[in-house]
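A single chain comes next, written as structure tokens; it is the form predicted alone.
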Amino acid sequence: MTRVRPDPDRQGKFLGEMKAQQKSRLYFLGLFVLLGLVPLVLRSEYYLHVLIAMFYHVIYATTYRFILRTGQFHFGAHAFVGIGAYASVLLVMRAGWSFWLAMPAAGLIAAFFAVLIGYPTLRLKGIYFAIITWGFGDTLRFIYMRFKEPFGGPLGIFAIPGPNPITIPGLITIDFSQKTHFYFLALALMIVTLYILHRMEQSRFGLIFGAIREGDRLARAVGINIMNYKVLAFAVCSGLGAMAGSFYAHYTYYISPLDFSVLLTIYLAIYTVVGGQERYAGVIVGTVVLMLAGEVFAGYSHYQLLMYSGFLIVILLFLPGGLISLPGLLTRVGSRAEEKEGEKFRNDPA
């Protein structure tokens, strides 16, 4: 009987992937623990609210950026966030579902619509796909505004119930009557979303999406079913964004069609470009920096889009790689300055 000798290269690759997975799990667990300590330091409900808003906007922005990474210029992110919000609210208020069932169900409904829209339209690229997704989002917004029953019409839906209480017998009851409870729920939802997208990007899916972005024809030539992978990315990201939309609805207790206009997608595009699209952490940096800037200049909210556009122009002109590339740029500038100083010293030691 012939013994099959293990391939050392394959074993090494497998062990490397296992170590990378463990490292990423520890990283996200550490991030959760670190951010989980924030409520012990920040007692102000205002600051907690800012962080909560930051968390669900990070989910919106990272899912938006992932679709961009597949080579599709997506301009309808607001549509799927709105589907998640309205679906969750109607399931809870009309069908009597628990929030904990309605939120994942809203994600599945949004993913279903993404598949339904994606298969016929993802063959298009650039401005054509952007126009179709924009039109889809505005069509949904028109429906929300036109039909008072069941969508509440232009005034929206009021008195949305919060998440159902969680009771741990003998320990604690989390009834979501405090900002801290919503903070931990938003944090958990963000960490799970970031972990899923990170694993997808670091796996073979990430390589395939990168190949599709660089050239559809070449990817198809090597046997990649580009439509299936594009639809997969579109559905997963739309579903995750919709779950964040569900959280938003039950956190604010009120939604209206104005919450899900194309302006939301424009903000996400600005966050992505300002932070840096090429790096995974770039969109997170862009979202955090611009939202903090928005809070600093909260008294000038009418000029918020103008301020964001100014950031965008400055970044495009002077820092094309986004804010995430700034440390590397400063390091290179410092190294060049040291080289020039050393060269000057060598030429003129006196």
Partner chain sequence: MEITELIQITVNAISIGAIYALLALGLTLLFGIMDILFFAHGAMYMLGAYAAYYLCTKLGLNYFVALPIGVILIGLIGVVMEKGLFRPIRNDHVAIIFLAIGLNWFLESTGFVVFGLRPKPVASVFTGQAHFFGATISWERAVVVLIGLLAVLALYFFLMKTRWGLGMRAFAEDPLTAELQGISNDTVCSLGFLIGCGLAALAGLLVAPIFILTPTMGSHAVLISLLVIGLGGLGSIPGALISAFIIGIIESFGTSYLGADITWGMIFIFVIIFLIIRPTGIMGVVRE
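Now show me the form predicted in complex with the partner chain, since the one above was the form predicted alone.
Nothing else is written out below except the one chain.
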């Protein structure tokens, strides 16, 4: 290759972008600190519970969306969350593991199942994938219900112990006897997950995932093994979702097959579309807004689902970019003329 001196300005810009990416770590840390202050202000157990539920749902929804963005119509998020919950509960209650080992192990087990299901099915059109993942989820549900030993049958598993206490000698003991302890655990899990997903999107992996979406034939022609990338995304996201499932089990002390029905995936799909799947922040917005709105109907699940699905239909028809596209849409109305100007440069390859 010829040695051409790179344009110094341009390189400066690139370095600046990389610096900014490094800084993003600070933003995540800042978010953690900021949300970490909430329990100091907010004493209500109820509000803390709403926030905790929001945190693990954000994990479910953002990992779900990442799989969607690899072009796969995933319909079995509930399967992997369920695997995480059951695996970790059984490891703790039957094998006597510590929660802190069981949770990552549950994530690995779910990732293993994702690889197992992913390799034969991810190469197919999204619809087949939807059928298989939904069927997989319901098969698991059937297994949980049918086998009382060790899954507890239709009634599920009771009296799940909370996470093992952590003691930093002379400083603090976190024994999960209070809501705030769970709050910090859920918050930490969420921030770590969001950071991993953020890096997956910003790094070279995100570049390749996008390239696969933009043109899979060309991606293959330059040597990209599309299957490996899709399986990687599927396994990592399923594993992270499963760890949140494990948290859920040890937080609520009780799981049953009903917790992991297809409705969970439907909710995640709704959060994703309503918030806007183009951007990563969209899903978070969707989850937060809808879960807050859903609190109004807490206890009336039919009305809640009615509202959610109605919301979904309205957004699909009138705001295809989701809630996150709303501010951009409003500012763009003014600059329509500029956009038209830009059209002129567009070249029709036909």
